[in-house]
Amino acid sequence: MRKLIFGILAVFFVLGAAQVTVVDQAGREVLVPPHPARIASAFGVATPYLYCFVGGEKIVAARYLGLPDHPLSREVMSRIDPAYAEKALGGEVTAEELLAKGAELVFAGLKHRDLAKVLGEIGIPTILIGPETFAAVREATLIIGQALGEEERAQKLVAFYQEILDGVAAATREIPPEARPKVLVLGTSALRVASGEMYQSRMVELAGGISVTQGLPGSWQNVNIEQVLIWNPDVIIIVPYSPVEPADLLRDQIWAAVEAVKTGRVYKMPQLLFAWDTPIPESILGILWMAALFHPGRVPLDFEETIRAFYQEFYRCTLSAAELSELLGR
């Protein structure tokens, strides 16, 4: 009997030693299994990170928030994960459906604390992330890499971020504030703007611009055209999931007095898979795209080659020249 008890204790000791303790972005210590084979994302922001680390065969369920219903996007996503459409979760993810999918490890957002608690009670560890700044994107990358046993790949992704940020910073460091463009980021309508506290405004600053909404608190805000005229941005960026197109503003007499409209500097951000203006790995491409618009010819990085390298290295997907041209509207 004593041998049996010691045998059982030895098994528990070995299993416990093999597990990894991860501190997530909610400050929770989470014990995760080594190299989990069945992973789920209950948070649209977490999903792109998972695809950067593991193949689609390990992802059993996910939120694909903002993935465009576009032939190019569907084609590329299908190459990355042929079964992605069958794995899609609805808006309110429940513990029951994650359990039914056989998830061994779940990634969720800071808003999902209650879900994490329920999952923990049934033995499914949950990592919570909340990347609201680019520093937090780097942190989330390292946390997820640790949880998945992919620390080396996480370091490689962080190094990719840093190379681009260093290149942009070096190219724009000597530009005085008065020579940096004033930038307005528009959301799902022409007069819905990203506040100064949002990730999009941080991206503008990292790209060498000045967000005109610096003093505006909160999240997306509705404003009037008079406020836009007061800000008088030099550049307008429209997020990729917006129904608003640059032509809508360029031909609208109400916007004609805005500097960005007068000079034709109104642009819609590209999107292939997940939106480049959100706090995900692909947002580094959004920062580089902005920097090239704000300071033409100054940033020494090859934009098309950087895009191709990102999708090849981290999503394991080769983009053709035609696909790159379609993505960039060329």
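Given the structure is predicted, the values throughout are model-derived calculations rather than measurements. Numbering follows the first chain given and starts at 1. If you superpose the two forms and keep the largest set of C-alpha atoms that fall within 1.5 Å, you have the rigid core. First, how it differs from the form predicted together with its partner chain.
- In a rigid-core overlay of the protein, residue 305 has its C-alpha displaced by under 2 Å between the two forms.
- After superposing the rigid core, the Cα of residue 71 is displaced by 2 Å or more between the two forms.
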The other form holds:
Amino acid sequence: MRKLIFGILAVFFVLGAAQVTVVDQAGREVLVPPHPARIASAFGVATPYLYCFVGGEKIVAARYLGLPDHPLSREVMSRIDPAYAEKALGGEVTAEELLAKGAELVFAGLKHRDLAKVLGEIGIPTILIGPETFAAVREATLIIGQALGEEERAQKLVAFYQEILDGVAAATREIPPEARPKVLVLGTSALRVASGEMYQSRMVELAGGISVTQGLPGSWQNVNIEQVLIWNPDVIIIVPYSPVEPADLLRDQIWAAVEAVKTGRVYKMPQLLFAWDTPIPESILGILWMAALFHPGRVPLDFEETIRAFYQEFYRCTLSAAELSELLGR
Amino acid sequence: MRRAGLVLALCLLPLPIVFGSLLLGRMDLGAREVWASLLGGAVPETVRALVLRVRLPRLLAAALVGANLAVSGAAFQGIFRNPLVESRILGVSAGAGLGAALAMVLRSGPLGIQGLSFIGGLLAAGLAMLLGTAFGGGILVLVLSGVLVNSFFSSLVSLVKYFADPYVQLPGITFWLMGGLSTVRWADFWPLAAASAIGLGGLLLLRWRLNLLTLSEAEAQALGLPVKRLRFLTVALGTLLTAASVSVSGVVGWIGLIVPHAARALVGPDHLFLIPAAAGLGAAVLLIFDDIARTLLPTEIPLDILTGLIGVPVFFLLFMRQIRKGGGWR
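Return the form predicted together with its partner chain of this protein as a structure block, the form predicted alone having already been given.
Zooming out: every chain and molecule, the one shown earlier first.
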């Protein structure tokens, strides 16, 4: 009898130990099943993190931010997860949809608290992330790694990310303010700008620029051309998923008065798989790319080699020379 | 005679406001610089471009949109004999919204947005008129058809929003639906000017007969008026004005409801005076709202927010005054 009780207790103990408690970025304690085989992402920013840890066979549904519109990314993605297109979620993601896809563990954004509540009712744990700083990107990587039982790998990826950040920071730290270009980051229209509170502004600062929108709160903001003329940025960066192209601004008679347009320093950020301006590990490549634009030759890192190493390390994906050339517009 | 003077004053009111507004903007320009730009004097090219290519087309567009919405609202209130009717009654805004949303999802550029939203607005109103005729062509069924078409097209807008890319397309659609003139250039202005010339000119010519249309159908017919044809013409011109305006400004509410009432409070219900008074007052009011929208904050304030926030209390005051005077609405 005693043996039986011990046996039952032991079973409970093992089961209990296998369950992992994760504290997500909303501060919620989430009990995660051991080795989840079917995971989903209701949040475009969370999806890249998932692919860093698990293969496509474990992802049953996800949002793919900016990926469907980018041919090179589609090509590379189909090597990482040949079935990704069928998993793409559109519109507002609902609990039923995720349930129908058989998700056992869901990753979502801070704005998805209600979805998480409903999923909780039907017994599907949901982890919420919302990185807007470098530290929060590291934290999100560790949280997701822990939830997927890949803590060691998470540590390794965070170290890679941090090494690049530190490398750029060391190279740009001593640049005096007068040598830092004033930078404006444009979103999905020519008059939609990244606010000073956004990750994009932190990227600009680390790369040795000054974000002209510092002090502008919130998320993406709509402004008028007069405000752009007041800011008069030296460099304009257009996010990769924007329908706006540098040529649109360069041939516009009003924009001609903006310093960046006068000097031709209007650039579209590259993208591979996911957009380099978003708060995901790829952003270190966006930072390196901007640092090379703002201060050529200053950061002692081989850009091409870093890109290759990044995709190898984070996505276990080997880029061909042709793909790298296409990515860098050569 | 005093009334004619008041109407003349209201019609001329937008002129000084346009000149005053040319001095306003995020950029600090002096009166001398603005005058020199207008008269071809010596000013930096940037200043001239700002005054002649950014502020002037935007201000003129604001004046026309305000005049158009107010005049079509006044005409609709008259012929539908209903004080709660406004320029959007036949579903023009919802149809225009659908056209604009589709154009953004299809990435057809700014002129595509203007064109498709114009067509969408005309289609919606055409459908409402067709339904109204099918139901017998009475005034009440026409209003009812408008309400039906309006909700149907609003649902279609929601459908497009639901399937739009939440990061790339949705913010643009949402911003457009809140109304704004920040992207207006001369290329957007001229089609609006042409449609306004036809619509405003037509309704100004028709304004004697609008009074008769507000009589009951039997009375009007007894006077030998082709009631149905006149009503159709009025609705067509009002729809043209509204669709052309909304396709440039996005959805701007309240102007087409409140300004006609305000004009009626000032010059009385006679359309001979009411139509030109509404035109002047509408232009003046929207110019002032747009001045606030483009100068108050570094970011653009959507027009619909301003017209609603200020328009509703004003409407309430007008309403209270009318009730106290013991009069109903004409």
